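This document starts with one chain, in the form predicted on its own, laid out as structure tokens.
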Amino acid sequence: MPEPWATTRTEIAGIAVAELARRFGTPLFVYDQAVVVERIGSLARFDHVRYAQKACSNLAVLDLMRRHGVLVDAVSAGEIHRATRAGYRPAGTPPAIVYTADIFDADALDQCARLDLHVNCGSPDMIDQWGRRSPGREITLRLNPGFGHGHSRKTNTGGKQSKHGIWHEQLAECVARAQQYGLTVAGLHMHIGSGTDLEHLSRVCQAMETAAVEAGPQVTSISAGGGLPVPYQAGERYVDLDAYYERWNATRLRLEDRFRHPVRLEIEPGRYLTAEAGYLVAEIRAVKRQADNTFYLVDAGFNNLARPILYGAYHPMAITPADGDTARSHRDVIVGGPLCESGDIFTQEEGGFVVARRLPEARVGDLLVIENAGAYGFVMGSNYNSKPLAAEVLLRSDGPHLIRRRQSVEELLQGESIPAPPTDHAAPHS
């Protein structure tokens, strides 16, 4: 994607933004299939690519991954259901579906046992629970190497303040614990957070090698986890994928030489595969002056895209003028949503500090396109303020396809009920 991003946009993948909004309404998530396929291809040197579906789990996206040879990770019973509905079958080597978590809830444990899924255990208690339920299986251990990395403190998944993974000093104890149930620790997984760079990667690779040697020669696979960086603004860069692969491959080769058997090398991206493919299209419904500030208020809020309010995340933005005028002057504006919440601002930094963005002059009826919204967008959506969930559209070479219709008001209220009036004529609680 060119940098800096254009602040006016009339098309997405050759299809008019205005036509997408007219046909499918707003707010609208749009995914460009070609970008996803390109990202998958960039990781072809790894033995296996396993998609962290929590990033964008629509069935059509999962089906696209499966048809391009990508395996899948599931972190809940619901994601297991999604994977199987999208055509993934649990059997096989390597396993098509891996359940990765720090706990089992009752439903997830039942699903893993019923489908005989491969489990990636992130806590010692998981080993006990899985061993009692399904002894004699192969498992993977997710390890916390004692350090982490992330573009935000909230996306750092390693170190002593992270809940994720088995603490590296407990590895030997956990291998012995697994053996009590006849479980074989056949794989190790390590993910320290988002935006991993080569400096941190070298530490991760060394930690993985040390852990694998300690775990023993029964280890037949290692996972690099995810965290591949995606540029959201000028000055940010992709990681050098050749150098990234070479560091992991060198680790794998040393383990193969030590163990005298092949060791599979997996990578587990989520955001990297889908973020840049996605756009959130919203309509500008008000242009307001508040003292020295100008606000563009749109019909999408943090109920649709929560990354700015959660992490202060930056997303490129562009205006689609309703009149087709792409030569408008620019101004500094604050972009916000419709929610009854002060934090409903798309142009904010971590800590909730509101900042202005340089965008073209806009009017009510113009469209705002929030870019790089294909990961942790719809999947983190909510019904806050009783707002229906947005629609999702997949753009293919044969045109746009609606892959999730907009939630109706009836669906919004589905499952709720009002209990019958009390029969004892007691005064109602205030």
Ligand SMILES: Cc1ncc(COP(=O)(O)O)c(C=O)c1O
Contents of the next structure:
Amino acid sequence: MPEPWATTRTEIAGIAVAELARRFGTPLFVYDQAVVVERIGSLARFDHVRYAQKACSNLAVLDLMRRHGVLVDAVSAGEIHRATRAGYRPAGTPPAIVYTADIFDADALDQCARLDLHVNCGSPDMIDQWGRRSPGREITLRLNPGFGHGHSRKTNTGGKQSKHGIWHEQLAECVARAQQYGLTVAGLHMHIGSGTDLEHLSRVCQAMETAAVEAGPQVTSISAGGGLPVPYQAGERYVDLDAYYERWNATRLRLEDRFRHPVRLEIEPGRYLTAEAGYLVAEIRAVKRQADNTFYLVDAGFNNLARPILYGAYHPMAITPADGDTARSHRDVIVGGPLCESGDIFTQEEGGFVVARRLPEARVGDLLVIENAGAYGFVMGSNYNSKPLAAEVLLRSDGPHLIRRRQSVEELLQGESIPAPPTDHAAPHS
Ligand SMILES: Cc1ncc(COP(=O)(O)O)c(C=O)c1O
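I have the form predicted on its own already, so could you send the form predicted together with the named molecule?
And the full complex, kicking off with our chain again.
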């Protein structure tokens, strides 16, 4: 674990940060493939690893997952397209692509039916809509066990305030509802962000077991969902994978014993596979001194990395000095972006409280590297202030590969049109 994080960085996976910025421009997302591959390997004990592509869905990342035997989750028609474009074929057991959501929009329902996808229903209405459209299939149900967990109030995915999953008390009713359409509830899924808290995880496993027993022996798979944590700052920890697996495996074994048939155990991480592989490289464009505050203003904002403004999320940061001087003194600074929005600050805590970070003295032209930015980074990007989406680069052993070029102004305006003037020749509004 890279702790404590260095506040000066000249290389990413052996490649000069300055060279990456020169070659591909900034803001730039850089992903180190070796980290992703190492993470996949660490989960080998699970029967199946299903990547929650919402964390980082570039086609090259999906292709990497697929080539390393990782299955994929999709939450929209767009993510289904991405999965198939990256080479995933829907057919098979276990299904290579699973659609997990709380609703079908019209596109997603069409896509799932057309490709005969496996569907994991997060609401009773989904069962009806799928049953009418595609009767006679196997489905899984995403359950809300009545309690949750998560690194922020906005990421808590269980409990009565959460919109996710089928409420646990409605399980029996939903199994019966599925039967009306000839659908078989062949698996159960719970994603409630259990984090590092193994005691909480035991409650989740218990809730899964109770639910599976209620659903009956037609259940042939259980999914632990995602939520494996990565440390973003000193004091945070990875989960003890042995203990984590042990709890889930024990649950699975008890169900196998009861049902007298095999039960597959899946895990569905996003962040764990990609967060630490990713870096957001930005250039410092202004250094402002206001009373006793110093601001480093960079060319990346919450249009590139929204986690700080959304959750007050902490990301390690480092400076790449343009002159190569790695022994600069440090000062407390506030780091912000270019957007016309007061909340465009990378050093903020939950609730929007701006805080300072101790970083090396920096000047215009130095680079800022925001670390652990590979999950829920680029994918949450926007065009706010008409900023183009950033470029993305994958670092492989044979060097850096551009896997998404920076969005052009033409692409930014694509699809927009100005209606023809009204035909009644009314005077235009001034
Ligand atoms: C259904 C589902 N599975 C898996 C994940 C992945 O979570 P994480 O990135 O925390 O592992 C998410 C994240 O929101 C999710 O909604």
